[in-house]
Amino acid sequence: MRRPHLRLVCVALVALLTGACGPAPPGVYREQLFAFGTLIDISLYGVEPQAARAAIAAVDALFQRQNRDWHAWQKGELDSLNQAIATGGTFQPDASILRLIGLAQRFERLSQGLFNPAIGHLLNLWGFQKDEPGPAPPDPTAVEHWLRAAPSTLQLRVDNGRVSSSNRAVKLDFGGFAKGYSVASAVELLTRRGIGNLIVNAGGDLCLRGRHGDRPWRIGIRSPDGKGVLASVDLEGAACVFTSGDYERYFVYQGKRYTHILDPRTGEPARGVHSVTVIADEAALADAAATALFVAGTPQWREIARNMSVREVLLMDADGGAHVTATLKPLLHFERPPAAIETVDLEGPTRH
């Protein structure tokens, strides 16, 4: 549930936009929303104004029912399930957040702990469960004994709908990807009222579906810096693009950041890496594992990338360096050349 940014990567429509995201193209119904505590652009290629106009009011208001429901920090199902848990009673909550606690539990087993949306507790230590982040490190006391509770999705259990854990440190947080379920309820929603070309962009994260008319969707990735587009890549079909960052939510203290991607396994910021970009066509799972190989890192993305099925990443590295998968280095398109290019095929690297 992150708040807006200025800087938002746009999905350019015909030629790649650089700056702010400009009027739609010819042919694009476009509308922006706010939800998940970012702006939501909804693109739709050859629909009626009057039928697109109905169809995004009914996205609105699912993104409004979810953002309501899950939020981390704020009254809602969400958080009467974290009481429930914290006093070691059960509590039943609707059928989304069971779904999402399934998901939940998945991509923590399939990324080795890396990716666990339990950690709410120590997200709250620094400062990241509330609009304006930080404004310091936690006392590290209070950290260690977080790390000696050690809370995980997996100490959930489901019982008729009625959820409890045997662990009450647990504090569920689906800030890591629940934006990526619910842009995939609105592409499915879309769907559903028959629009089949479209794209769905929760600040910079999207999916999409068909065709920009005669020629593919050009998406831009941003730089890590800030400094505009890193990457483009041309995409048709069905796909969703995710990226995390260290530029998305922080603080800094004494000089230093801290991003809001924490390493469940020291309960620090994670470091090493500024950004990871994830394609796949599964939106949520793009959501869970951008973070997940932000965590892992330059020893260990491979890995965990193999481990959660998803083969279209693109890693850079604190030093400037790209590391960029096999199958996906074809349709990515640098807008500035990296420091060092390094093509990994998931069994063996190539550095250019």
The other form holds:
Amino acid sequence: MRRPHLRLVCVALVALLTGACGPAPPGVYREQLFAFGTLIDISLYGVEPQAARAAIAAVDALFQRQNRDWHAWQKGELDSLNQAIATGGTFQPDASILRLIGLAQRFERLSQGLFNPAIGHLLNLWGFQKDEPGPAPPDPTAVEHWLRAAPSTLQLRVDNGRVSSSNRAVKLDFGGFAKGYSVASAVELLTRRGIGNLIVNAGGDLCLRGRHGDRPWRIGIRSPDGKGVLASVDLEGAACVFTSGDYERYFVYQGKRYTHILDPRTGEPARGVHSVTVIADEAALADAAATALFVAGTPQWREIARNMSVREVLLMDADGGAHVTATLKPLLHFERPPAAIETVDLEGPTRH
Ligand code: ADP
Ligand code: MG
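Show the form predicted in complex with adenosine-5'-diphosphate, please, the one above being the form predicted alone.
Complete assembly follows, chain above in first position.
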């Protein structure tokens, strides 16, 4: 099994880099963009301001194009494909959507269907495609109908670049991993311009390269209560850190919280987990795995993590307990000690 070739190191704390934008530390050129409904913070180390500005402008143009092409709920390439699927037709999307379909199928298979980007109609039933989700759970018969239709990305066929589906109930929504793919493409663009020390941070989900001068980058993992930093980790080389949380998008109905990550087995929002953070070298995989492990919950997340070949995982359960893999544990500095910490050896036998 392939291990992420990230190099993780523990060193003295120097600075903390989180989703929030503070003043740029010396040597760092920092700029913010807005795309995918989120603030994107780019930090480049040791780059001339003029070159940095030009590189970030190119990233901005890339993000805006991807945002338009991959949007499941606004007119664009993906919407045209979804309409063709709904009417039993075929559509030839651009190459990036074909790549996203390939990744979606891979992640659905590896997660045993817990990660399912064909879930668009179910998201619509729950109102999670709207700026303001909810306000109430959908009619249970509509959810049952969706469960019976059982849409899956594995029902898609790609023939000479033309896409069709054997199931019209498929509606693609790449919200669970497109941000990861997009951050990776930005890192690639910056690397091609000779920039080797950087962070592309999309609302707390990020990829980094190289180091911050003579020390690693310090990364903050957001607290599941949405307030401040839960833990930090020092990373250098090549790594991506992605978190899925129940605090990101949700609505409250009759005192109960309904979060935007849906369990394709029940048709309902996943329960029992506050947040999952995955560190891996492939951004789209880290993003998809964080969502998939959130759906899996305890104790099944271990099996899914093994299947998806992710090794560095921090899962915060609904009772405030931390479940952390043995490889990640020594690298984490908890800012606030969790109620309990379980260390999980993914290499060893599963203990329930
Ligand atoms: P965020 O994008 O808020 O950082 P995630 O990466 O966890 O969080 O993605 C959540 C998004 O993934 C949802 O808004 C929805 O578009 C999509 N999604 C929800 N449930 C699933 C699922 N079971 N499989 C695949 N995608 C999902
Ligand atoms: Mg995700």
